[in-house]
Structures are given as C-alpha cells and as structure tokens.
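Next up: a single chain in structure tokens, the form predicted alone.
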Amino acid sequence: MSESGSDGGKWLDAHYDPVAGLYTFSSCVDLADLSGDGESRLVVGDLGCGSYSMKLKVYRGTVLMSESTLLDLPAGLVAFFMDLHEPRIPAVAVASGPCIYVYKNLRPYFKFTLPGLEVNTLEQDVWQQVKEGQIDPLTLKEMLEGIRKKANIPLSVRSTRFLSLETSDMDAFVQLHNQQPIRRQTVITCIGTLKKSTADEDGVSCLVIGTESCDVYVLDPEAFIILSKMLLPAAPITMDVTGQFDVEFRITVACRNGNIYVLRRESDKPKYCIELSSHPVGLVRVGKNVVVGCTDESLQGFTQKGKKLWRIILPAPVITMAAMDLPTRGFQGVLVGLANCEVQLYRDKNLLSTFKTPNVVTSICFGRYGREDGTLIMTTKGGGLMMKILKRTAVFDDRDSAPGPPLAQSVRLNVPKKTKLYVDQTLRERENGLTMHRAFQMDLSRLRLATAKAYVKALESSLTPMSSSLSEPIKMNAVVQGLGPSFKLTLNIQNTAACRPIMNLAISFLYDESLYRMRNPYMRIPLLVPGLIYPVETFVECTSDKGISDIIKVFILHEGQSSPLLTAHINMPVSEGLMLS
C-alpha cells in the first residue's frame, strides 16, 4: 500500500489490477453488505463485450467472490432493502432492457417487466393484411413508411427493423414474424432507490426507474407493483432521488434534451426545470444543491429549485461523476473523472484534491468497503480495477482559488421567522390588494397633477433658474457673501445660446425696504456673449436689528417687455453683525 503524492498524500493506493476485465459505468456499481457480517461487498454490472458475456460480479476485498450471467446489457444497478426480515441483508436490482432482475442472497429472486406501450392501430391493420395474404412485402414497406411519417404513435421494433431490410430479405422476415402479435416495449435507462416511509439507513426502499418512453415509475419493494407514474418531456439518462415516498420526495432527473427536471410527490409532471447550455454527463446531489457535469467541460451548481449558483471550467471533458459522502467527518463532495486521466474532488466550486490514474476512469464509487469507511473504487477504460483509501489524517482545504464571488456569498442568510404582525399585514394586503392599488394609483395621479401645475406656474411666472425662452436662453445663479450687516451679492449670468449674443437686458431687485437697503436696485446688463459667465456685483445692507431675514427677488428683464425672462429668490442670511452689537 503506497501513498498518492500528487494530491498532497490524502489517498493511499490500496489495489490496482489493470487486467481485471471490468467494463462498466458508475450507474452499474454499488457497495452493500450482502452477507450481514458488517463487511461491504463491491457489486458490479459488467458490460462484458457489449453483445455477450454480461455478468453480475461481486468482489470481497480484491478477490472475485461470485458472478452471475445477465441476459442483456445492464443500464443500472442498486442495492436496497425490500423487507424487514432479519438478518438485514439487502437485495440487488439490475435494470437490463425492459426488465428488472432482483437478486436475493446472490440468487435470482424476481423478474419485473415494464408494461407494454400502446401499438399503432394502422400498423396492426397492415400486418394483419400481410398475415391474410392481401398485400405483399413491398406494399407493406410503402404503407409502413407512410404511417411512420404521419402517425403520432411510433412504430414497433418489428416494423422499424423490417424497414431497414434489403428487398431480398423481406419475404423471410415476414414469414418468420407475421404470426406473432405486435408489441411495443420500452427499455430502462436509469434506476434509483427511494425510502418508503423512514429515512433509516436500513429502511425499506422503493425502486425508481426511468424509461426510454419518458416515464418514471416508482415500484413497491415487496409486490413490485407500480405505486406512482410520472411523465417527463424527454427520455431520462440519470437521476438522483431523496426523501420518503409516504412523506415527501424529490426526483432530480437529467434528460436527453439537455434539461434537468425535478419531480415531486404531489405532481405527475415536473415541478421545476433547469435549462443547461450543453448536455449533462453526470448529476450528483450534495445537500440541497445539485452539481451537474456537462459536455462543454464545465461543472455547474444549482439549487433544487433551479437557481444557478456557480460554474467552473474543467481542464478536460467529464467522463463520470459520483458523490463522496463521509458522515463520520461531516464531509460531502463530488468526485469527477476526466478524459485526461485525472480524478478531481470538489466541494461546491472549490477544488480540494487531484490525482492521476493510469487510464481514463469510467466508473467511480465511494463508500464503506470491507470495514474501511473512506474507500474509493474506480474502473478504467481498459478494464482495470483501482482502489484507494482516504487517509484518516487527510484535511481538505476549503480555500477558494477560483475567480468570482467569494464563498460567503453563496451562504444563505439566517432569515428570522415571520411574526404575527407580518402575517396579519400580509393577509390584509392580500384581501384588500385591489383597493390599496387603486388608492395608490389615485394618490400618484394627484401628485403628478400637482407637480405639472407647479411646473406650468413656474414657467409662466419665470420662477425657474433658467430661461424658458428659446430666443434668449439665460442661466443665472447667485452667491451671498458676508456676515452682516453689509452683504455682497454676486449674480453669475450666462448666455447658453450656441452663437447668438443677447442685449438690452436689465436686472431689478424686489425686497422689503424696512429690512434691507441696496445701492443699485436697478442695473443694466452689458451685451452677453455666448458661453461666457458675467458676474454682476452689488451690496445689500441690513437695516433691522431684530435678527430676522427675508427673501430678495431678482428679475432679469428685457426692455419693452412686462414679464421677466428669469426670476430668482435669494434667501438672505441673518445679519450676525447687528446681533453681536
């Protein structure tokens, strides 16, 4: 047993057999205590050569313990408890073709076959005509092609196979199959387990299967009858199941159309949909989040309601994925096998560990093997079997090395519970929502009307700091300097026209003569050149000793016109000089 040095010595190399002859995927690998002695065995659905030599193999340690022949390619394999009998020994369910083969004590126990699909009536009619000799095989081919183009129900396997034959082989095919009834049978694409009523580790579990016909079935673990049937928009390829069937459950399914759907107990159709930018390769649930590996060499995290949390780019395409759950340390992560002969461990978007493998990894399984809790089992593309053990002293650094928002941003806030006042207010708003909205719209309309009236009044009385006249556009601001009783008043006047000067203007002041006295209450303004600021200065003297102030109105006038071009109100400060004296 040696250490893996490329990942900081977190893993021990326990076993490697490059010629084990195991060809499988992560969905066909599981760990289970099949003998009730406390030691977990490795159960593998071996694909063999693809057309023959498919087997169910069981390993104990590094030795092949038993093997059974499978009739078809396995699509998935799970170990589950189907009853409450003692000793507590799980059964093994292997999904193969349209059937599920259940093994108990490593012996065949039960075979479940999926219900048949609806057959096209037109297809049945033409095959019946062939059986009665009314049409020949060439006419049958033409009629089946027309049915395939127009019918909503797909053709059966027999008809599609017949359409792919050469003309010379059609007669023999028809003579061989025309006496048999037409059937449409779907196949299983993925399989999982769902606890029946309790969340105990050895609790009774239902089987959950996804089919090529876009259906998801939940099977009773004892009678193997269909407890629930749900429909998906596309064929499922992998799934993750959590919860209990009798209480509440969620089935997260990655489908062939590139979307992920979430099925719940109260509905027979998807509750949520996650649209991906590329097709999913693997799907793993970590806590309440879903981690998806995609064909665009990315790893993405989503909430169970479909909100995207993060996305990272991987150095190579994803081949397989598996969850790494270590309850003794409270650790949950995702193991990702890449096409560059690397296996990477992630917690959220943080890369915690990387190690190299001699060949591309095709399946990953982590869990208790034998009496060791942290065992990582992998098979390679060349049929090899690898086993690694997580060191008890291994520490995973959660440092966020990837660019993007900090890790704390994805932590959910501790929102306080709803108070009775909040609930009552919510109910009141819900019951009187229409009345409240109408009152708000009425107040808003009144505010807009009052604002419009004030604006029109300001324009008509020239109360704005900028002239509204297009022929004589002027802007003015005022500055008051001094503590009193004498103040310096400076008016900065600017012609905002593009190229036309303004002349024959004057300034007039209106004020309370009992409070103020001005040297020049009326002044002429010189010609205003566009763009330049002209300061006009005058002095204001406060004549009152009561410590009060008032407004001085400034008017810019044009000779021969009664209404001012511009008006400004200057709030004079209190004269501090008279107050001190």
Second form
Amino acid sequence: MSESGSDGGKWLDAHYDPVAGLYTFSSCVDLADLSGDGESRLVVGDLGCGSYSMKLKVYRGTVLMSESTLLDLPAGLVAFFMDLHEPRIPAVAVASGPCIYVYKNLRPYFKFTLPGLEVNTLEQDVWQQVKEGQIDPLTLKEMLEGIRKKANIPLSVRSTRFLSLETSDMDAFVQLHNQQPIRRQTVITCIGTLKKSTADEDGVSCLVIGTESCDVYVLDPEAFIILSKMLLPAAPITMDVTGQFDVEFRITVACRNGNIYVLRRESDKPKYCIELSSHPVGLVRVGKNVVVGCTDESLQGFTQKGKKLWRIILPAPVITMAAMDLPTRGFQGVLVGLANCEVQLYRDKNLLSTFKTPNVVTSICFGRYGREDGTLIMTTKGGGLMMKILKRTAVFDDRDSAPGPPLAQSVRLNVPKKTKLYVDQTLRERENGLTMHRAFQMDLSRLRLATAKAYVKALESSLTPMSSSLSEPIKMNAVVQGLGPSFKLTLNIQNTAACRPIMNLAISFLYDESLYRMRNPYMRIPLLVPGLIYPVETFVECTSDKGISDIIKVFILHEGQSSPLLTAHINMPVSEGLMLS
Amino acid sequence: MGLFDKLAGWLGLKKEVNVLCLGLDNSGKTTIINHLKPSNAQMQDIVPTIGFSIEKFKTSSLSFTVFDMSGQGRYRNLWEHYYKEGQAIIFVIDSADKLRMVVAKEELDTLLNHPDIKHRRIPILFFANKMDVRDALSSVKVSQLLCLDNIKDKPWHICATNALKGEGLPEGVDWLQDQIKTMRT
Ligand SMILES: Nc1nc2c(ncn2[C@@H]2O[C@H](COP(=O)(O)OP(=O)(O)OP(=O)(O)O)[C@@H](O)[C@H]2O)c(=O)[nH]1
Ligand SMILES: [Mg+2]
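Form predicted in complex with its partner chain, following the form predicted alone:
Following is the full complex, with the preceding chain placed first.
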C-alpha cells in the first residue's frame, strides 16, 4: 500500500481491482445505503463493452454483491428516496433511451417513458396509405425522402430506418411495422434529483431529467407524473440540481452548444446564461459557485449568476469531474480526472493535491461508502475499480501546491495611512495642475539655458576641454603654478575610452614668442591607458617685464595628422615676480 | 509470581490493571467486553459507543478496568488521552471489513508511534473478530495486512474470535493475563 507522491499521503489505498470489468462514467455511479443497515453500497450502471452486457451492479465493500441486466445503455443513474416508507431505503433510477427504470430493493419496480414528440402529419398520412395498401414500398421511399427534405418536424426512427434499407428488405419491414402507429421519441441525456419539500438527507426527491429534445422535466417521485417542464436552447449534457421543488430550486445545465444555463423555479426558460469559450466536459457546484471543466484544458469558476471568477489551465484534457464534499470537516472541493492518468483536487482555483492512477480514470465518485465518510471511488478506462479512503488526519492547506507566483506576492504591504498633509498636497496638485506644469516647464527651460551658457563659457575658456573624436576620446585640463616669471604648466591628460589605449600623440604649444619662452614647445605623450590621468609638465618663462599676460594655445595632435584632436587656451596670469623685483 | 501477588491472592485481593480497548467502529469492541463481564452484568442490546465507557471484569488473578473507546472517526482522537494510563491494549479488528483494513492499519501505526506508547513494552492483544462471517479473513491474513510482524519491541498476540458466541476470547484473555503477571509491578 504505497503512498503516492505529491498527495502527501492523504489517501489510503483501500482496494484496486484492475480487472473489475466496470466500464462507466461519473453520471452512472452513485453511493447509497441500499439495505438500510448504515453501510453505503456502490451502485454502478455498467455500460459493458459493445452494445450488450449492460448491467446494474452493486458493490459492498470490495465485493460485487449483485448484478442485473439492463435493457439499454445507461445514460445516468441516481439513488433517491421515492416515498416515506420505513425503513428508509432509497430506490435506484436508471435512465436509458427514452425510459427511466426504477429499482426498489434491487428489483425492477417501475418504468417511466417520456411522452412522445410531435409526429409529422405528412409522414403519418403516407404510412396510413401504405397500411391501406394504396402505395407500394418504393413510392413510400420516394415520398418519405421528399418529406425529409422539406419538413421542419424530423422523421420518426421507423421512417429513417426504412430509408436506410435495401429494396429487398423493404416489404418485410413494412409488413412488420405498418400496423403500429408512428411515434417519435427523444432520449434522456442526463438525470438528477431534486428534494421535494424538505432539505432532509432522507427527504423524498423528484427526478430531474434532461432530454435530447432540449427539455428538462421534473417528475413526481410517487406518481411519476411530470410536475414541471422547462425548455433549453440546446441539448443538455450534464446538470446540477439544488434546492427544493416546492420552495425554490436551481438547475444548472451544461449544454451541447457550449453554454451553461441556470433554470429557476419561477420560469420555464433559463434565467442566466454562461457562455463558455469552449465546450464543457464536466460541471460541479461548490456552494454557490459552479466549476466547469472545458475541452480547452481549462477549469473555470463562475458565480451562480454567471459572473466569471477565475480560470486556470490544466496539465491535460479533462476526462471527468466530481464534487468532493466532506460536511463533517467542512470541506468542499472538486476532483478532476485528467487524460494523463492524474486526478487533481481543487478548492476554488487552488490545486490541493494530485495523485497518479495506473490508468485513465473515467468515473469519480466521492462520499460515504461502507462506514467510511471520505471514500473516493474511481473506475478506469480499462475497467478497473479503485477505492481510496481519506486519512482521518489529512489536512489540505489553503496554499496552492501548483507552481506559480510566490506566497509573498499576495501579502499586503503595510502602506501608511493618508496623512492630512498628503491629502492637502493631492488636492493642491489636482486644482493647480496647469500652473504647476507651466512653472515646471519654465524652470526646465531656464535650467537648459543655464546649462548651455555654462557649456559655452567652458568651451570659450577651455576649462576642461574634451576631444570630440570617437576613436580617441581624450580629456585634458591645465594647471598653471607659480608667480612668475617662471611658471609651471601641468597638463592632465586622460584617455576616457572604456578599454582602448591611445598611442602616438604629441603636444605642441602656440604662444607669443616675444612674451614667453618655453623649454620644450613640442612633447610626445606616452601611451595613454584608459582611465588614468597622465600629468605632462613643462616650464614657461615670461620674458616681458611690462606686467602683461597672454594666452598660450595647447594642441594635442596625432602624429602624422595636421588637425589637432583637441585644443585648449590657457589664460596665463600676470607675472608678478618681475614687478616685485 | 512475586510475594506480594501471592499474598494478595491469598487475601482475595486482585491486582488492578487498566486496559484500553481500541479498534474501528463496528469492529465489536463493546460486544467483546460485554462477553467478558459476569453474565448478570451483561447488556442485551449493544449500541455504538459514544465517546467511551468504562467497564470492569475479573479473571482468576486480575481485576480489569477496560476503557471501551468509541471507534467512530470523530471520536478516535480521544484515544491518545488514555494511552498513559493504559497498561495493556486490546485492539479489535473486523476481519470481514476488507475495505477498511487499511484504516485499521493506519490507526494501529499511529498508536504504535505515539510518544506515550512507542517506548513502552506494553502488551497488545489483537482480536480478529467476526470470524463467523462468510468471507471473513483468517487471523493470519489479518496479521499480514496489519504488518504485525514489524512489532518487535512489544509482546503481541492475535486470535480469531466470534464475539457473539464468545469463541476465541478466553484464549486471548489468558495470554493477556500471563503477560501482565510477568510485567514488573
Ligand atoms: N457476526 C458477528 N457480528 C459481530 C461480532 N462481534 C460484534 N458483532 C456485531 O457488530 C456490531 C458492532 O458491534 P459493537 O460491539 O457495537 O462494535 P464497537 O467496536 O463497540 O463499535 P463502536 O462502539 O462504534 O466503536 C454489532 O451489531 C454486533 O452485534 C462477531 O463476532 N460476529
Ligand atoms: Mg462500542
């Protein structure tokens, strides 16, 4: 008895029979205390394999207790209380074709057939003529084909069967059938139960059936008369019923047109409609919300009025769905059987647990089985039967076990309260928005102007000139030290490139030779490593004693090129040494 | 047998032992204990136990006080509160309930791993009850399914019983009595 991976050992593997030979769907499985001894049995409408060996099977514990043959493929099965007799033993209703077979104490008790549909009068006339021998089967075939093309009421099964026959078989068919009146029947697509007047667990329930002809009928459980008939825009495939017939009820039906309709007591037409983006596979009601599994591998939540709450993507297509209600622990969830041999449990959009199954699960049923409240019963595609029991100590944390945004993301930040200052400020901003924007724009323009002026000034006075060449970006500033007549001129040269060194540079000076004398007016610059500042020093002597000064122009040149990379003007200070002497 | 026990035996005083009777609901705990009581104290109708009930019965040399716990899921968390007082355990299994054998095993494992039980050499008597039911598992099969062979540090014994007729009960109670007498006082 292994504990399977990510479900954290929440389930006990009570039983697995891979060759139980049970081929069924969630709609044909129910749990009920069929013998009134406090032990619930499993009732299954087994579809068998092929169009025979359909059976009604009852399990007690791990053993098959009884089986009886079903006449037609079951479309749905429910256990329900049809009367108030003691001991309180529920009956079983099996829907197949146009009929509901009711079993009491596992013996056939009653058969209810849906009312026939309207028959095409032209078709009726034609068959009448055949009966009276006025027309032969070939003419009949022609006429029926004509009717089939034009009529808005479809042909009966008998006529369509007749049209598909070989000419040789027609006579015999006509002979066999022409005495009976024509009937047109619909078939049941889904079945549910609705409490009559009390919400008690063992209260008498009405049967609710959905048909291929888009009708929903509510049947009286004792007299089997139709209490209510409602019309849907499309054929129903699965439904959920809640409430009481005499008080207030709600039938949520998933339909073949991809919509979900909600029927209420007051009206025979749907009250709400949920339009899905893809076709529904399963529908489960959890409290007041509806959870729908769709063919686009999504699971979606809606309020009962059709407001979409959430949508999540599943790892594989949905095969079947069932509710997991555990009232003793106040737990409600949705079990989803997936095509990748996994069963997942969701509470709202949070994935609580996942377990693997040996085969694809085709039916899921959760509830009280035997004496155990939390039993999960599943059948597989290969006919296997699997029973798991929820551990008494199992807890499902609210946290989502699906990978996704971290928990911290949903933690509320401690945003401080809005202070009076904040509110005043906000008000002021709202009222004076225009002037504030203008003031800002003006300040911005001023700032730009000031920047431009400063730049121009810097350019003019060569404060820290920069080379504009992209291949040899160089920055230089010049410092003049000394009082005169001798000055020390230091040029700090920096290569501002990110990583490329610069080679073969030279410095030359241009000055008034009558005023200044320079020791070496032409110097070579060593290789400039990016980022480092290279001080280049030279001495300038002022030869004039008239107390005047001039500018010295500095050029940085690339060897072999005549245009300088960078030029700078140095405003020389007045030589004070001479004046003093 | 110690001197005190001999003395007590002569004086008609019997050593008192507290026994916990555990097992899933409907396994037959109350029915078993009812059968062990003197016939004038036996009940006619047995109903599912609510919470627990305290019963007393005597054997040749011991006086038993049994805590008959309810096995229903919602009362099973009461069990552990009595583990400290218990000097022996009777664990009853419905051998006809194959489906819930895993649940019985789960509860047994929880019991054996409880700090109040884990390190004590407390004797455990298993009753594989309802052996009269058709398709009931044998006591060997039950002990296999419950993995009783894994219990190494506690004396244990299993016997198949039919609590309605009392079959198999004396054998088990004799074993329990021997175990308790060999325990240090
Ligand atoms: N056939 C058969 N039935 C038994 C046997 N022992 C008990 N029962 C029946 O099993 C049912 C439950 O017995 P209880 O003694 O109430 O079970 P319990 O373990 O005390 O149950 P809780 O008090 O709910 O924990 C009763 O209907 C008994 O008659 C047995 O050996 N064979
Ligand atoms: Mg009891």
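Positions refer to the first chain, counted from 1. Quick caveat: nothing in here was measured; it's all calculated off a predicted structure. Throughout, rigid core stands for the largest set of C-alpha atoms superposing within 1.5 Å between the two forms.
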Problem set entry | Shift of Leu22 between these two forms at or above 2 Å (CA, core fit) | no
